[in-house]
Amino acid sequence: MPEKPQKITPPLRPEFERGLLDTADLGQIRRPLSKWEKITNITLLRRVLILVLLVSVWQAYAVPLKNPLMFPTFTNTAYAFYDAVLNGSLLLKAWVSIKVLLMGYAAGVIISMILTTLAVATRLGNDLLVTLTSMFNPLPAIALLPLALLWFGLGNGSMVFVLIHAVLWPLSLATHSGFLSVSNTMRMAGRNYGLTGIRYVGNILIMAAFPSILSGLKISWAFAWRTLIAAELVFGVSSGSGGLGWFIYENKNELEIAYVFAGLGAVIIIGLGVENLIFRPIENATVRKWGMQN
């Protein structure tokens, strides 16, 4: 007869009970922020402090240099800026530049929308956009200025032409890359809802690729702004009144270097204003709100 297997019982463990810990011994769980931490958490204040630091370095370098013809102090530049704004010349020239910029930027955005829509709708449109961006995106817009002067003469037409070139290719490249990065799941969802053509592009592709499109809009804006100032420096007066680039060039010829710095400051201020008053609210209301960007 085979022996019955012995029954194995697990070892007995002593019973124990854990009591609750006294929370008073744990210390402070939630520590209030110090005044310095509260101050450094304010984004606007941090950036203002950075600007104050840069201005202090500027003033500290320019005062001992004592050469306003080469490098004026911040106080001299601030006075020149105030004087140019007060007499209206700086504001007028800034408005002339902004008007030309808006015309070229709007035209470039519209043409880019047409090209990228064709690129996602047809194979020929895709080949056309890829070929054109490969050819013209590396070409500096300012290099086309001599041709623009021959074709469109002295006027806003030449400026708008080079601005369209500056806007069109980086925006088209960013938008097309964003369309290509849309997942197949979202594409199939759009097809299942019966979306085709413009509705498919507007409701699926643009919404999914909007972070790339917004980045392209910001990059193309920066390219257009730089191109416009550079073109005005070379091109000069347009339609009887020069822009900010002409303001800088004119004061350089008159050796008013503080006013040159004031013109450069106006270019920077307008750039900061567009970034913080236009693009940042759009970004906060769209891609950040949708959780597409941290």
Given for the second form:
Amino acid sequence: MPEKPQKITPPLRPEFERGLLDTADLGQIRRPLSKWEKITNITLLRRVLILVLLVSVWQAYAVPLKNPLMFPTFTNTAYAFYDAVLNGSLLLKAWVSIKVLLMGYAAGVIISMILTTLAVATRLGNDLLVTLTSMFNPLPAIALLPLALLWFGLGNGSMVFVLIHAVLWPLSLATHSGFLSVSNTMRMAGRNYGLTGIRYVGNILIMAAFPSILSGLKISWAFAWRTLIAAELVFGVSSGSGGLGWFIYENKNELEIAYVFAGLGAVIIIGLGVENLIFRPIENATVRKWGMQN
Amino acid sequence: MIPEITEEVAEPQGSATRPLLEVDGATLQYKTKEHLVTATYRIDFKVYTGDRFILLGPTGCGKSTMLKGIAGFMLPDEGTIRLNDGVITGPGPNRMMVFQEFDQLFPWKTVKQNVMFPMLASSRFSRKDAEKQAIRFIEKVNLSKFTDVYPHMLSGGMKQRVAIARALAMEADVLLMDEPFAALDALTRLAMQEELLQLWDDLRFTVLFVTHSIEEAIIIGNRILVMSPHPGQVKAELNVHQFDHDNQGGEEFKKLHDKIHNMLFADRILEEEAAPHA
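Having seen the form predicted alone, could you give me the form predicted together with the partner chain?
Below, the chain from earlier opens the complete complex, with every other chain and molecule after it.
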């Protein structure tokens, strides 16, 4: 038979009141970080370490393979890259690609801003945007290239057209959902001050939705890159001199696989550069500084 | 600038001054997916310059909706709301809202920029005057040290003080406060109530204050509109200008507290009494 549980009462303890401790001889409250802690705190260093690790795995696999046609070593690729930059046309080709990319990206961003502003201002604009994004967002930009070539001919026009398509829908989707998630309090605060129309969108909605807009810009930037390189690979030269995709295609045809790797490397390096030199500083100066993102 | 208000005008019992804000038989409705909700039903009240007018009532009595109606975010389906003899047709910077939520401050602006923003957005002040005004009012709410700090680095109480400074700096006709201290901890709330009263004493603005705390209503207000729920209707209007934190424990205070308490819960007590017979 278990004993019947007694009602537990806490013991009555004496009250007391006391002065604060003298903290003068406490000494160190803040301890400086050790050298190792300081070194491992450098983000760039940690990331470079990962790169070095990957490269050594690559090298360790490729050297005993001895098959430069299928899988060139890192050192071969690095040399090819060096050679293509110095003696070849890699820089020029990269510039051609970037130029077209920027044109398409800028046009896409502007059109997207107009569409999303319309969508928050009017119900019809909202319906238009929702319908268009659900129709066109799943459609691969590259699938439109044959049509674009037919309409705009072999040149930058058709490239810009597919780029706009690649940028417009993901960016509009992100911006629109950002606008919709702006808190009601903030909206009312803005309207309280008499803001309407374009001033309301610019001063309240775009700023409050900036984290989503920024991630939309990043995603559509990547989409634009993919589309561009793919288009150049499939259709080769679009104007006087080809871009990076064309560089890769050409070298594949000549079985210069190390140069193909170098071309791919250039795409990656440009991607890293844009992320670290453009998007990261924008993030640091805006959403992180404002505490909207950690 | 805020005009000098004599004691007589601040407490306008029987005085002949015209009301600043007149709510006349206002019925406010809003639609949800399934229902048309009548939030307030034929509400009447008048607010005079310098009033600390409290809308008090339980959840569902439409006090926040009433405030939104005065702010112009909703228009009455029946009756009128007039400010300075002009019918309210939409939101405007002559009525400044202070919300309960901390996210009413714009995270992309510093404290000073936040306070300046409505003054610039409404073009009521030049940039220079706005800055001067902002610095003055930030000092009034004791946040001078945090002038150039972004809101995410402030505590809840500090954010509300910035919001109050931002509203005050506009020198609007009336301040609309929707439970501004409800999300604060009890100690901070006490301090904020005291601060608001001091600011009022200093500047003599007109404020409409929504709360569901009887104590807060008695301490902050000079007049209380007691509302009953479903739909929101006027139950009583009481004078409470004689009470503040100092006589909170007193006999009179308690009596008034109980009186309002009974008013708010009368319906429920009747229901409970009826229950055993059923």
